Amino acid sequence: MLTSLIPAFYYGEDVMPVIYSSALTLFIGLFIVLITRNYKKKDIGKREGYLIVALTWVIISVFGALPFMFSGSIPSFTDAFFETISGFTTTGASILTDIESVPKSILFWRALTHWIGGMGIIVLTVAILPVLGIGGMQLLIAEMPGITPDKLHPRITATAKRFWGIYVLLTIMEIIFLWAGEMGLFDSVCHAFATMATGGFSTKNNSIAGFSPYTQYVITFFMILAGMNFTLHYFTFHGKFKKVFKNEEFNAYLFIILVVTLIITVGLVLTESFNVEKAFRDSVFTVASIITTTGFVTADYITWPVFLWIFVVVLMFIGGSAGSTGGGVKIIRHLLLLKNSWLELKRTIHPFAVIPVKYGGKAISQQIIFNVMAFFLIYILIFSGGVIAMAVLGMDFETSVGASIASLGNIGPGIGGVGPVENYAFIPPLGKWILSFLMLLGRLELFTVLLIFSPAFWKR
C-alpha cells in the first residue's frame, strides 16, 4: 500500500488515505504476530494449506478495500470489497463509473491488487517470506491454477522465486514497450500490471479503445504471453524451444486464438464493412482478452452480429492455460475431457480394451480424469446457481448469465447489463457479495474453497 504514496506525492494528491490504510493494516498485522508468537511452528498439512489460502484472499481483500474507503473513491464497504477482491482475483469487474476522476494513487493501488493477485499472494509469501517453514508445497498446490503445479526446482521456494522472476521480467518488458508508445509512465505501469495479471483494470473510462493500434497490439501480445503456462516461459528463457512447441496445451491455445480470430475478422469484414486491419485488430484483441480472462476492451462485441459474439461467449468457458495467471476452466481440462470422451466411444466398441488417456505422450491416471470430470460438473452447477441467484435479485437472463460466468471465470466484462462497455455498479449489494464469492471460487479453482465447507474436511 505504501508504494501508492509515490504517485500521490508526484501528482500532489492527499497522502493520508494511503497512510491511514497502511498504518491500520500494519498495526493489526503486528498485533496478530504478537498474540501468536508463543505458538510453535508445525508442518502445514493439506487442511491448513487450503484454509490459509482461502482465508488469506478474503482477509487481504478486506484490508485492500481501505484505501478506496478512506479516499472517498468508494465509500461503501460492499463496493470497496467487491472492487478489491475483483482486483486480487484478477477478475477486473468494476463498480466505478468514472475511473478517470479517481486519484492516481488509488488507481495505482487498484492496479497493484491485480499484479499481486496475478501470480498469487501465497506464492509471493512462499518465495519472499518463507516464515511458514516446512509445508510450503501445500500452499502452492492450493493456489496455483491448473491441475498440478510444475516444479522447476526441488525446493518449493526456488520454484516460486522462478515464477515471480519471470513475472517481474515480463512486466518490466511490457512497461518499456507501452512507454515507447503514447502512454505515459503511470498508465504504462498500471496497464502492464493489469495485463500480466490478466486482470483488466484500466486507468481510462473506455479501457484500451482510446489508445493507438501500436498500444493495442502490444497489450494483445503480452495478454497472450500471460495466458501461457509460466513453465513454458522458463523453458523459453533457457532455449528449450522444443519443449514449448511440443506442449499440447500451448498448441491448442494458439490454435483456438488463431481460428476464432480468423472467423471473427472475416465476419466483421463481410457483415459490418470493417477494413481488414481494424477487423483483425479488434478480433485478435477481443479473443486474447477473453480467452486469457484479462477483460480489456477495444470494441463492444455485443453489437457484433450474434453469430460472432457467441464465439466470444464460448471463449469465456474455455479460459487460459494451466499455470498461467489466467482464469476459467483451463484448456488442459478441455483437452483431457475431449480425449476421454473420444476414448469412451472406442471403449464402447471394444469393452475389454485398456485404452488410457494420453497427454504429452504419457498416460493420465484415472484419478486425474475423474477430478477433471468432477471439476466440470461442479463448475457448471455453480455457474447455474449464480445465474439463478442473479435472476432472483431481478437481473434479466443475459445479465445473469454474463455476470455469473464473468465472475466465476475471472473475466470481468460479460454480456447483457455487464457487457464490455458497462460496469457492475447497478448490481444490488447481495448480488455483489454473491459475485465476490464466485470470483474467489474461480480464482482458487473451486475445490480449495469448497473443501472448507465440507464436514469431512474438519474431521481428524
Second form
Protein chains: 2
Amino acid sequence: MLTSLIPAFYYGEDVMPVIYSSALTLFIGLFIVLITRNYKKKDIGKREGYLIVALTWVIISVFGALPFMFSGSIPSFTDAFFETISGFTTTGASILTDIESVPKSILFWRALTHWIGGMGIIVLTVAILPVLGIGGMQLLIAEMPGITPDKLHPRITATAKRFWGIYVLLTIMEIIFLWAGEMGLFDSVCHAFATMATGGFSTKNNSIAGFSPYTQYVITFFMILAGMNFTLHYFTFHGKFKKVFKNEEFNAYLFIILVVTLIITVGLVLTESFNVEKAFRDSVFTVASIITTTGFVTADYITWPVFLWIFVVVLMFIGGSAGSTGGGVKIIRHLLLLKNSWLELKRTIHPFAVIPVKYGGKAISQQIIFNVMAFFLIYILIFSGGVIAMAVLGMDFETSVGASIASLGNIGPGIGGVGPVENYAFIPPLGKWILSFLMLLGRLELFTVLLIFSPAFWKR
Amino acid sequence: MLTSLIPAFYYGEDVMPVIYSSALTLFIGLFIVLITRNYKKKDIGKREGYLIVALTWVIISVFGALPFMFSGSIPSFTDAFFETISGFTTTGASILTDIESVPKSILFWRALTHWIGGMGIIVLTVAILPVLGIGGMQLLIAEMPGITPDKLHPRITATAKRFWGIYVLLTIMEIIFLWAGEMGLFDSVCHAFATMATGGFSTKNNSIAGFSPYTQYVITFFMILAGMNFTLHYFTFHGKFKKVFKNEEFNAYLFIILVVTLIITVGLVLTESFNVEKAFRDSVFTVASIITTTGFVTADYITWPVFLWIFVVVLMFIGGSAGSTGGGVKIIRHLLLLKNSWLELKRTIHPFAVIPVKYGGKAISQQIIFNVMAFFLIYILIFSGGVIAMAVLGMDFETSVGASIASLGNIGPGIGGVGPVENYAFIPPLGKWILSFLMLLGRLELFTVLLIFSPAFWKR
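I have the form predicted alone already, so could you send the form predicted in complex with a further copy of the same chain?
Once more the chain from above appears, this time first in line as the rest of the complex follows.
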C-alpha cells in the first residue's frame, strides 16, 4: 500500500490517505500478532487452510478499501469494499462514474490490487515467507484449487517464486511495450498491472477505446499471455516450445480465440460495415478480454447485433486456462466435460466397459471428472442464484444475467445495464454485497468459500 | 387419426382431409410391412431399440402433419411438421395465429397428438401389441430413459397397460369435471387430452384465460396430477397413501409449487394490486403449467415485474417428475444433483471417505450420479447451442433463451418474443427445424437421439 506514495509524491497529491490507511493496517496487524503470540504454533491442517485463505481475501479487501475512503474518492464503505474486492479478485467491475477525477495515487493502488490478487495473495506470501513450511502447501491448495496438482510439488516456495518471477517479467515487458507507444509511464504501469492480472481496471473513463491501435494490439497480446497457464511460460523461457504446442488446453484456448474472432470480424464487416482492420481489432480485443476475464473495453459490444454478442456471452462462461491469472470455469474443465459427455454416449451402448477420459495422453481418474462435473453444476447453480437475486433487486433480465456472470466469472463488464460502457454504481447496496460474494466465490473457485458454510466443515 | 372423423361428422365439416391422411398413412404402412416381411425376425438389440424409437417419433410426426396440410389449415410442410412434433412431444408451441378458425376435426387431431405422445408412443404399442416380446423392453428403455428402472420389470406389457389405464382414467375424470363447468364436450375432451399429456394446445386463441375460475382450478389440479410419477397414482388407487407421501420427489414437487406460488402471489398482490384470489389463481396456474411443462396460459407472465417472472424461468429448467408425462430435466435429477453437490463439499474435507448419495433411504450408485451429471451438462450445452442458433437467426437475447428452453423442455411458451401470449409463426423455417429437433431431444431425454449421431453407435 505504501508504494502508492510514489505517485502521490510525484504528482504532488495528498499523501495522508495512503499513510493513514497503511498505518491503520499495520497497527491492527501488529495488535493481532501480539495477542496471538502465546498460542502454540501447530501445522496448518486442511480446514484451517481453507478458513485462513477465505478470511485473508475478505480481510485484505476491508483494509484495501481504506485508501478509497480516506481519499474521499469512494466515501461509502459498501462501494469501497466492492471496488477493492473487485480489484483483488481481478474482476474489474467498477462503481466509479468518473475515473479520471480520482487522484493518481489512488488509481495506482486500484491497479495494484489487481496485480497482487492476480497471482494470488497466498502465493505471494508463500514466495516471500518460507516460515510457513509445509502448511503453506495447504494454503496454496485452498487458493489455487485448479486441476493441475502436478505443479504443486513439495518445493512450493520454489514454485511460488518461479510463478511470481514470470509474472514480474511479463509485467515489465508489457510496461516497456506500452511506454513505447503513446502511454505515459504511469498509465503503462497501471494498465500492465491490470492486463497481467486479467483485471480490467483502466485509468481512463472509456477504458482502452481512446488509445491507438498499437496500444490496443499490445494489450491484446499480453491479455492472451495472461490467460495462459504460467507453466507454459516457464517452458517457453526454457526453449521447450514443443511442450507448449502439445498442451491440449493451450490449443483449445487458441482455437476458441481464433474461431470466435473470425466469426465476429466477418459479422462486423458485413453488418456494421466496419473496415476489416477495425473489425478485426475490435473483435480480437473483445474476445481476448472476455475469455481471459480481463474486461478491458475498446468496443461497446452490446450495440453489435445479438447474433455477434451472443458469442461474447458464451466466452463469459468459458474463462481462461488453469494456472493462469484468468478466472471463470477454465478451459480445461470444459475440455474434460465435453470429452466425458461424448464418452457417456459410448457408455450407454457399452454399459459394462470402463471408458476413461483421456487428457494429454493420460487417463483421468473418475474422481477428478466427478469433481469437475460437481464444480460446473455448482457454478451454474450459483450463477442462477445470482440472476434471481439481481432480478429480485429490480434489474431486468439481461442486466441480471450480465451482472451475475460478470462477477462470478471475474470478468467485469457484462450485458444489459452492466454492459461494457456502463458501471456498477446504480446497483443497490445489498446487490453490491451479493456481487462481491460472487467475485470471491469465483476467484477461489467455489469450494474454498462454500466449504466454510457447510456444517461438515465445523464438525470434528 | 380416424377418430378425428367423429368431430368432423358431428360438426358437418369436410371429412376428406382426415380420410386422405389416414389412407396415405395406412397404405405406406402396409407397403413397408409387405416389402419387409421376408426379413427374418430377430430380437431387438440395444442399438436397434434406440434407432427404432427415434425414427418412430420422426415418422409419426411426418404422417401426423398430413391432416394439417390436407385441410389447408397449415399449408407449409415445415409449419405442419413443427405443429405436429410440438404436439407429439407435448411441447404445445404453436405456429397458428388464429386457432379458432381451424376446423374442429383438425383441432381434435391436434389435441390427440398430445394425448398419444404424452404417455409415449412405444408404451402404447407395447401395451397393445404383446408380439414385440422381450424386444419391447429395449424400446421402452429408449423411450423412457428416466431413472426409475424398478418400474420396468419383465412383465412390461402389464406395466404399460397399467400406466395407460391410469392415464385413460384420469383423462376421463378431467373431461367430466371440465364438462360440469362451462366447457362443451368437445372443448373438455381437447383440453383434458392437452392437460393429462402436459401438452398445452388449447382450442382457444387466448388459451385458458377466457374460462371461469372453476375451469382454471380444475385444469391446475389435473396439471399437477399429470406432473406426478404415475406409479404414485397407482399407489393412490390402491390406498397406499403412505408410499405417496414418503416419496422424496413428490414432496420436492409439492414444495416447489407451494413456495413459488406463494412468492408470486404475494408479489402480484403487492406490485400489481391484484385481489388475493386472482393473484393466487394466476400464480398457481402459471407455476403448475410451467413446472409440469404443460404450457397453458391464463396470465401474460412476462408483463409481471422481472423479479416475479424470473421464478417462472427457473421452473422451466426444473420440469416434472420422473414417470410423469411432463418433460424437462425432471425433479429427481435436480434432487440427486443437489445432494451430490453438497456431498462433494464433504468429500473435499474427507478425500478418502466413500460418501454415497442417498435417495429414498437407499444409496445411489456412482454410475447413476455420473449419468445424471452428464445428462444435465449435455442439457445445458444443447440449451446454449439453441440460444446461439436462435440469436444467429436474428432473435433478441430473451427470445433466444425463451425459444430454446421452451422447446428443449417441451413447455411451449417461453419469454421475450415467444412469451405466453405470442406464437412461433414468425420464426424462420431453419429455426423451426432446429426447435423441432430440440423438442425431440427433450422428449426422448437426449441420449436416445444423440446416440444415433455418435460414430460409436454405428461401429460394430
